[in-house]
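Just one chain is shown here, as structure tokens, and it is the form predicted on its own.
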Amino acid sequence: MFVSDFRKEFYEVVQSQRVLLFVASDVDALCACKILQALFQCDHVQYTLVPVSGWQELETAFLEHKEQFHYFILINCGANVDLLDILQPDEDAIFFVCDTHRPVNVVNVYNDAQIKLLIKQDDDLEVPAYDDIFRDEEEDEEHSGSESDNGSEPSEKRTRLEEEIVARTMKRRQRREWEAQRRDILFDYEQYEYHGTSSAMVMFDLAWMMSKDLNDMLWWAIVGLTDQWVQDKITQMKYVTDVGVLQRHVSRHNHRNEDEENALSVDCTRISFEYDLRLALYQHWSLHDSLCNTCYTAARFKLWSVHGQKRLQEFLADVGLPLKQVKQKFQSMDISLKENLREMIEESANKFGMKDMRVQTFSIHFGFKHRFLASDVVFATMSLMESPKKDSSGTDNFIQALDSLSRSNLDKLYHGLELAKKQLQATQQTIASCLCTNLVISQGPFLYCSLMEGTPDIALFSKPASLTLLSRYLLKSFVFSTKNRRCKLLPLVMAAPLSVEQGTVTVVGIPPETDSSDRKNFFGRAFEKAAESTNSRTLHNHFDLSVIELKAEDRSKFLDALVSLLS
């Protein structure tokens, strides 16, 4: 069920408990947990905290830990699945589940006893109505003719008889009805993956309701935010919606800057909001190689050809900019140019058609010397949580990524940074190999993309969102280099190879690249209907349903299922 009062039927129920906090492997669950394990420590809430990665690690650590609590939180996972059939949990068991997927799970919305959802409801969130989905079985009929009717004449027994047999066949008749009903609401219920409001800010909210929102937890619920947008999990409508209400809040905690009598000391953590460039990372790289590695201008100026090099080429020359500024770190370029960039860069990008050179978002400051702005800290600690060093498991790398998000901890941050760079590096090189190699084909319904064994940085793949991201660049980079009406509307379904060992490919499906496009994906139900008649060796392991890993044997029948189903 929705929980309506998040204070109350919430925090102040786990707050003399001990408490067991799953969370997901994503920016969104680690900021919203960040402020949650903030508000514990006020508290002095005893939890214990498991990073899980998909539905295999849930399960396990819910059969190792089920006996110790019967409060368990969730953080984006678990709403939209029936819960209680996974886990199986005892009768006294209560989840509180707060989770970004969508469409929420009807048993789970219409559990009143063990599932507690903390969902905004102001999401458009469509639920069927009770009656249309779940009806009370009908007792059976008493049997016709019992011993009372025994003096009755035969006559009247027949004709009772005749009345029963027709209103028995009506019943069937209605009941056949409904379910065919039921299916068809289900099916347009269930049919199409997408996100709702961050669990960071949702969380922030409840801080807010109980006055303990400091600066900090501000600036996490700002990163979740930040992660739905870098990773197109939201519309941009609903990101500056969002982002209006966070402005508010920065207004209100960080209004003393501006002040003399009450300034701020110098090193205090300082938040504002900024019309920034869509370039990442460039105040911590060169402003070169930040326009070559981030997507939305690799992708307009094609940079993968020669042309669109020379393109960049004219681009700098009509900022005004030497390349030998360029090219060094921006720390170290000159001031004087550095003055009125945004403005310069945002005049020529409208001249090469890049109308949407600037985003609304924050940055942070820490003393003089640390600035980061949102979607920086958003690709750090990302490329934290899925490092494939060789020696670091899941665990330790959700630990490093959760530790960088704290103020104490900027080496890790900056560790992350780089990091990043080489991720976004290694995306736009792959970028460009799938383009000019023309791997990227049109299968009918759908574009397919397959990455060899033996790609360079094919590791750096082989991590579910890293894979969701590259895929999506080279959707948006694809549909700016065909010439092809069509190919431009088509979605796209991206293979990359997972195990060697074992054979297995992960598969990701990307719905099509859309100006007016509402980000949902349809891919998750497609994916398990086409693995279903073709019974191919998939594993839904991810939270997302559009991520599945496949067999690599079974991957050409899995694919032609997938084209007569789209068809």
The other form holds:
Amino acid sequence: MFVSDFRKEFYEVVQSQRVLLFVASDVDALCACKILQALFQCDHVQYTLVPVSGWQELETAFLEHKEQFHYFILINCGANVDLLDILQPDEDAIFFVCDTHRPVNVVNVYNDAQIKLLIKQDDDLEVPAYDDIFRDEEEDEEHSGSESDNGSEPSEKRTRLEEEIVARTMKRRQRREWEAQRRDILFDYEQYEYHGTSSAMVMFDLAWMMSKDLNDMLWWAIVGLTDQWVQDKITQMKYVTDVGVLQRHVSRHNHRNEDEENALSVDCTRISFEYDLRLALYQHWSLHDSLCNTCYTAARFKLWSVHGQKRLQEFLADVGLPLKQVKQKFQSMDISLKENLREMIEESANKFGMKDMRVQTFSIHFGFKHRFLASDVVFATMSLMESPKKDSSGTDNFIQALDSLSRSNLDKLYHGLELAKKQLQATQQTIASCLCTNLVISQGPFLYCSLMEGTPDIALFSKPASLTLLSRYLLKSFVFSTKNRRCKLLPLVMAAPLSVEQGTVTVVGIPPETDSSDRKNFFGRAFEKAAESTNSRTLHNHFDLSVIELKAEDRSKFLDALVSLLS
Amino acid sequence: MIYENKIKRNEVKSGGQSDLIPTIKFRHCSLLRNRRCAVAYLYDRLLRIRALRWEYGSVLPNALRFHMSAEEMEWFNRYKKSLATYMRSLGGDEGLDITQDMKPPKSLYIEVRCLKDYGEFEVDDGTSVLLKKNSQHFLPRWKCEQLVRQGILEHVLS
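With the form predicted on its own done, generate the form predicted in complex with the partner chain in the same format.
All chains and molecules follow, beginning with the one already shown.
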């Protein structure tokens, strides 16, 4: 059931108890977790934090811990499946689920006792009505009971029997119609996967309601929202609306900076709203590198071709930036050039067909040296979490990434920035090679691309978020590179090798790229059906149902099934 | 050995072999020095055993007990008893456990991260917490201090 008053029905309930937090492995979940941890530490709530990266880990961790806790909080996992069925908890276990995955499973919505959803109900949920899906089973039993009660005269019995038979067949027909309607409703409801409001923002809202919100928590909420935008999980309109909401909080917390007399010391955290360039990590890199490795500019300039490189040079000349300046570190560029940089770049970008060069975002600074845009932090944390070190396990990376969000661990954040640079460069190189060697083939209802084992940096793309990002960028670049109008509207299925010993590949499905797409992804259900129909050995382990693991031998029959399913 | 040396000296004195006396004196001094070194070593061991009580609590792990002699164990037990009597005499009826909180505590609860798999760990109200690698917990300070000192938990400062 949906929790209406977060404070009374959630926070005050857990405040006096010990809780277990299950946190999924994405940046939004990390931010929500940090906000909740700060609140719990403020109120001395004893908690245990367990990172989980998939359904199997969630189940194992739950089995290990279930005797010790009664209250469980799940962040960014668990809303889109039947939780009680998967976890099989005891009667008195209570789950609080704060998840951005939609659609919310109907069992979770209508279970009043054990599952409480920390989701705002105006979040465009469109849950089907209760009566359309659930029906009491008692009516059939009443029927068979009254049948055996008949003991009177045969003639009366016969007419009554006939009436009863007629009534029963009517009821059965009604029931069959109802069930067919139910299947349709559920199919429509569960067909598309999408994402709702960021969990970090939900947690920040809770903190604000209790008047315990701080600037740090606001920054984490901003990073959570920006993560959803970077990974293309929400529509542009929703992003702008949410930015507006956060902007009000930012001005509430940070208004002292405008006043010259009462300004805070330079070392204090300041968050400010920026209408800044869309180039990834440009302040920590050189402008040239950033232009080459941001998907937005790389796709529109078509930087994988020689012609594209020339266009980039033209663009820089148009802006008025000398090549030598542009190739050195951004912080060492001439101040005269940096002054009006954003406006100059935007003007020239408009001439070259890039209308959205600037986006609304936020930046944080403390001290003279440390200044970060929200997207910088998102890229850094994502790279830390998915860095493919051989000897560290998934939870080590999680802990690293969690630490990097604290202000006292800036060295980890800078390390994350370096990793993010490598990741972005590897992504662009892989995209360039895929497009130049025509690895993206049309299978009919979708495009298909498969990364080979020997591709450089293939280890970087075995994790789901990196692979998803690569696939999205690849689709965007492909749309700009192809002349075939029909291909531009097709979705993409991408496969990358996961583990050589077990012979598995990770398969990701991306919805088609259109200007006003609502980011709804149907590949989750499509993959499930295709796997069932061909008996392929798949593992639907990730919380995002559109990412699966597949045995390499079953790849071709799986794809064939997918083609027939979607055409 | 010193005793033998003294006897030898007396013999020499009575025997009148006066040119052996410096040798005997030298040997005596070196024997005294060796004795001093041995005593210093034993005293240092005692000090370390005393520190063990503060570090590990009243029950020592088996590996350490293996390296201690029987007399040292007895000394340890007696030290434990006198420390316990002292602690009981402080702070009113129940006594005060002064081996807790070696540094002034900043808060009642601390955030700890588990570095190795430890297993179940009992908390005040009888329930237990499973300490697995890389899980983070927010627990009362006095319960965690032992494990932090042993290196199983790590205090997370944020």
